[in-house]
Amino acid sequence: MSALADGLVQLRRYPSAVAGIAIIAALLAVAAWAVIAIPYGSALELWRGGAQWQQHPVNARPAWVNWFRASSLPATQRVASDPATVEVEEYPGARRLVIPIELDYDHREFPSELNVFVDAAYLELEPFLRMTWHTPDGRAIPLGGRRVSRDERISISQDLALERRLGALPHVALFADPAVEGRPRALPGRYRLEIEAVVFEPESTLGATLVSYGRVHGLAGTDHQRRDLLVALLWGTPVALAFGLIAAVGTTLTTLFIAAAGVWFGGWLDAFIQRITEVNMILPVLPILVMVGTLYSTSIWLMLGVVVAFGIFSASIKMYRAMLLPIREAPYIEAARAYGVGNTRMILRYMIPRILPVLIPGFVTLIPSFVFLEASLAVLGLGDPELPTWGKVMNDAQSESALYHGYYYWVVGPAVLLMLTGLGFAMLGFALDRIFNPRLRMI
């Protein structure tokens, strides 16, 4: 173990190892922060749907794209009605509410959508409301009237009657500058949505929120289902690292113990292990995983179990066997046998520790291979349907032809994280190989 400790101390001499450790530490910090800041239940709710989705834009780019543009794209703005500004008029059997909502719009680009979310409280009689849009240059555009129910979304952008009357998409026509000829441009300034509501019950109340959907959103953008991709990128980090680490630890330790047992006991046990290994080496693991996911389940824990099961009897057993055979004939092994050391202690305390330093580089570089395997399964549509992962994001991007439509951010985010994961572990693993591998130590 002293040789192992000395080798780890030597990592400071290798810039690649320092860079790899920095990348891995950053990924671990992101994974820990994601688990703490966004608990598992909240992550699933954010990813699988809920009220949060409705107020996110569709296919919005990340907010940082504005750094590279001459004119910035608008972000989503939410303006809720203020009860202090509501005008109330009493009538026999009804009340008239005038609810103003002001929106400061400072962009020349148009929003992607315009919606109003109404929160009405009543017992039996639904309120009736009429909306009017006031522009900064003094125009008043009626938006029509309707009855509303509790927690209703009024999609102004999808109002076909309003679109026919205005001659353009509503969220374009309502913000368009009439002084601009040719390509329309938005008119910056203060807009006001005036909601005139009539309630028919004494205890009825009504509130509203105006949402101007942007063309950029957050650090990672959104997808076709209005989901914030940052949730998947953050939570995909602990999922990927846990999958890779558990699979690497499970396969490496189990394989090492089985190889050591075969070497120590020899005979039919060693021959049996070698025959199983040779059969397993020619089996195609990925098609088997595809078959399991298609016919049985795509649970990440089931996939992890299958990966570990097929990884145990891999080609590594033959490599470990070749390294352990000379150790079995070493003088200190003969001395330990003469003192009556048991088989289990002989394997765990006298044989396996001798080759652990040499195995550490291979173990480190094995982790990203399992991370890529999990992402590959998800890209093929065999990822866990519940968990937000990097591979799931790329699978959705492929299904929706994201690159064809110019949504490069949808693919770049998870791809960069996968490459950083592979780069970090590879740089650390190669440095460890130069430290612990006797053949490379002299180079």
Contents of the next structure:
Amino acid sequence: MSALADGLVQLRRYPSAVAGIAIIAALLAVAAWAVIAIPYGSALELWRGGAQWQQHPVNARPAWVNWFRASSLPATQRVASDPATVEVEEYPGARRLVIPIELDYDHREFPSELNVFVDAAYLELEPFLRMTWHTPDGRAIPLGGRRVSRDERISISQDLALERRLGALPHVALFADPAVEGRPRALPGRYRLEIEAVVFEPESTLGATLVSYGRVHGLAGTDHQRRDLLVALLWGTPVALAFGLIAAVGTTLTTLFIAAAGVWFGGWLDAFIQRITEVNMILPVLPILVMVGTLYSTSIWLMLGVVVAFGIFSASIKMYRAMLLPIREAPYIEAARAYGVGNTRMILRYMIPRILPVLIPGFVTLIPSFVFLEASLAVLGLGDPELPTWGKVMNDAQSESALYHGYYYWVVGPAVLLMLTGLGFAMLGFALDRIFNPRLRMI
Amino acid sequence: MSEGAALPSGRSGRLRDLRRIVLFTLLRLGGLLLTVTIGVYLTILIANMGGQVDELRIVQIRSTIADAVRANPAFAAMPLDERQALVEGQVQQEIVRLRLDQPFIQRSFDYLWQAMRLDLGRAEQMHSDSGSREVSAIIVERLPATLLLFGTANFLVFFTSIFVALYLSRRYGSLLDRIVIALAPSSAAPGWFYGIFLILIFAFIYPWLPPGGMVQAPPPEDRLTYALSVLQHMVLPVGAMFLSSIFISIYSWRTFFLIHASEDYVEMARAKGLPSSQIELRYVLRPTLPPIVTSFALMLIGLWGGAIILEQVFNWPGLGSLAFRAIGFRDTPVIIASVVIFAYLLAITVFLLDVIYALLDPRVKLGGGGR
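What would the structure be for the form predicted together with its partner chain, given that what you showed me was the form predicted on its own?
Every chain and every other molecule in the complex is listed next, the one we just looked at coming first.
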């Protein structure tokens, strides 16, 4: 085993190995952080989507795209009404509340959507409200009136009547600078939404939140279901690493053990192992995985099991066998046999350790291939039904025609992470290969 | 070769050689056939979940027929129980047509027997573009597309990498050599992955090339324009496969040639003052021909494995996307047929490999039977 330690020390002389180790360490740190920051249960819960994301924009780009743009894209702004600024007028049988919400908007680009979330408390009689939009240059645009129930989302952007009246999408028309000819630009400044509410019960109260949805969001942007892609990118890391590592360990170790047992016992066992390997080499693994995914379940752990099961009797059994055959005749094995070493001990302690160093590079380069296999399955639509993974993000992007719509970030984010994983392990593996492979050491 | 020296020369020796080769070939063929049979049977079992798919399919058949009858205005006036009987009768007919009334084990051996005879039968759900239900028609329609795409890409990668590797092994340690070594890890990503980037860059950011498909729609009438259109659609997928495997391929061939170029007999040839082109051809390439042929054959086999996803990403109408759709439709005959074709192709390749080996490597030819 000291050869192993020596080899690892030699790694420092290879810049690509150092870079690879740095990338792997960074990925491991991200994976650990993801698991700690977002526990498994809440990651699944977040990725299921739904109402918890309703104040996030749809298909927002990542915030860093602003670095490359002349005019910055707005982020989401949320302004809640302040009870202290509410004016109250009492009437017989009703109260009139005037709720001002002020939004400081300093972009020349338009928001992607405009909604008001109303939180009304009442027993039976629903409050009535009327909204007016005041622009920084002093225009007042009435937004219409309506009854509201307890938790209601008033979608200004989807108000077709308003759109017809304003002649443009509401969130564009409301922010447009009237002085600009041609392509409309937003007018920066302080906007005011005035909500006049009439409540009919003495205990009734009413609060509101104005959400101006941005065109950028966070580090990774959002998808078509308003989910923050950062959740999937973060959680994809431990999933990918675990899948790659478990699959690589599972296949390499069992394959090695089986090959060693075949070589040691020889005879019919060896022949049997060889025949199984030949049958297994004929089976097309990816189509079978697709079959299993379509017919049984797409759970990532089932896929992992199938991958390992098919990987056990892979072509590498032949390679290990070729390496082990001369070892079987080595004098030290002869000596060990002479002083009565048992079969299991012979295989585990005398034969396998001897070829282990040569296998390490292959093992390291095997990991990314399994990571990419998982991504391939996910891109085919056979990703895990619950867990967020990189491949599933790419699959969503593909099925929503992200490239066609220009949402490049949606594909680039997971792709860059996949590429980093692949590169990190491959660079380390190649360097290890040059250290541990005696035929390569000379050149 | 002590065995070679001991062989008697002349007619009887050659005859014995021939007999040994024939025996070896027959054994090898038998073994391969058995392997294919087992592999195909395993696929049949998996594709049917050991028979459990049958129940799923009966439910599916029943609901489809019930929907069809309900939607048909001709049956609207029919009393309920009469309509029920009609549905039941049609379900039974469909079950008999798909042979779901027979036990699965019996059917599985039937499938196996038909598959092994390459009698691929009729598809249950799918049909070829010309409307035929024959599985062989469906496959024959798709096979050229896959062969064209993957054949082109793999030939390009194979020959480019061998030539570049030879060149680099001559200039070992040069800047270009180091660049290739540094780029080799980029092959950790599969072709479809580069495909997505190529589509992004060359089809959307700079719309020079089509993002997918095999020929523009509607297909051009003129043969030349058609070929040009196919060629244009091939650029991105071939480029993706080329990118993903060229560097690793050059790297491993270069290493391989370097190892062989340091053999004693090559040193000897160099010491004799032979020109380097002759050293490369006769002292490096000739003895390494068997492994090169092996890797070429293995590459041809590997063709099929990656096809599913690359064809899916590029929307290429080949065998891979056919298999994917067949699995989605649970169309067992088509699934089995695509695996059978693959298994046979593989077995033929392995067999040809043995023969070519025997031709190229004199040690194998003489010692073939006695391994």
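Here the rigid core means the biggest group of C-alpha atoms that line up within 1.5 Å when the two forms are laid on top of each other. Quick caveat, the model's predicted, so the values are computed rather than measured. Positions refer to the first chain, counted from 1.
Core-superposed comparison between the two forms: the CA of residue 101 stays below a 2 Å shift. With the core superposed, residue 278 shows a C-alpha displacement below 2 Å between the two forms. With the core held fixed, the Cα of residue 91 is displaced between the two forms by 2 Å or more.
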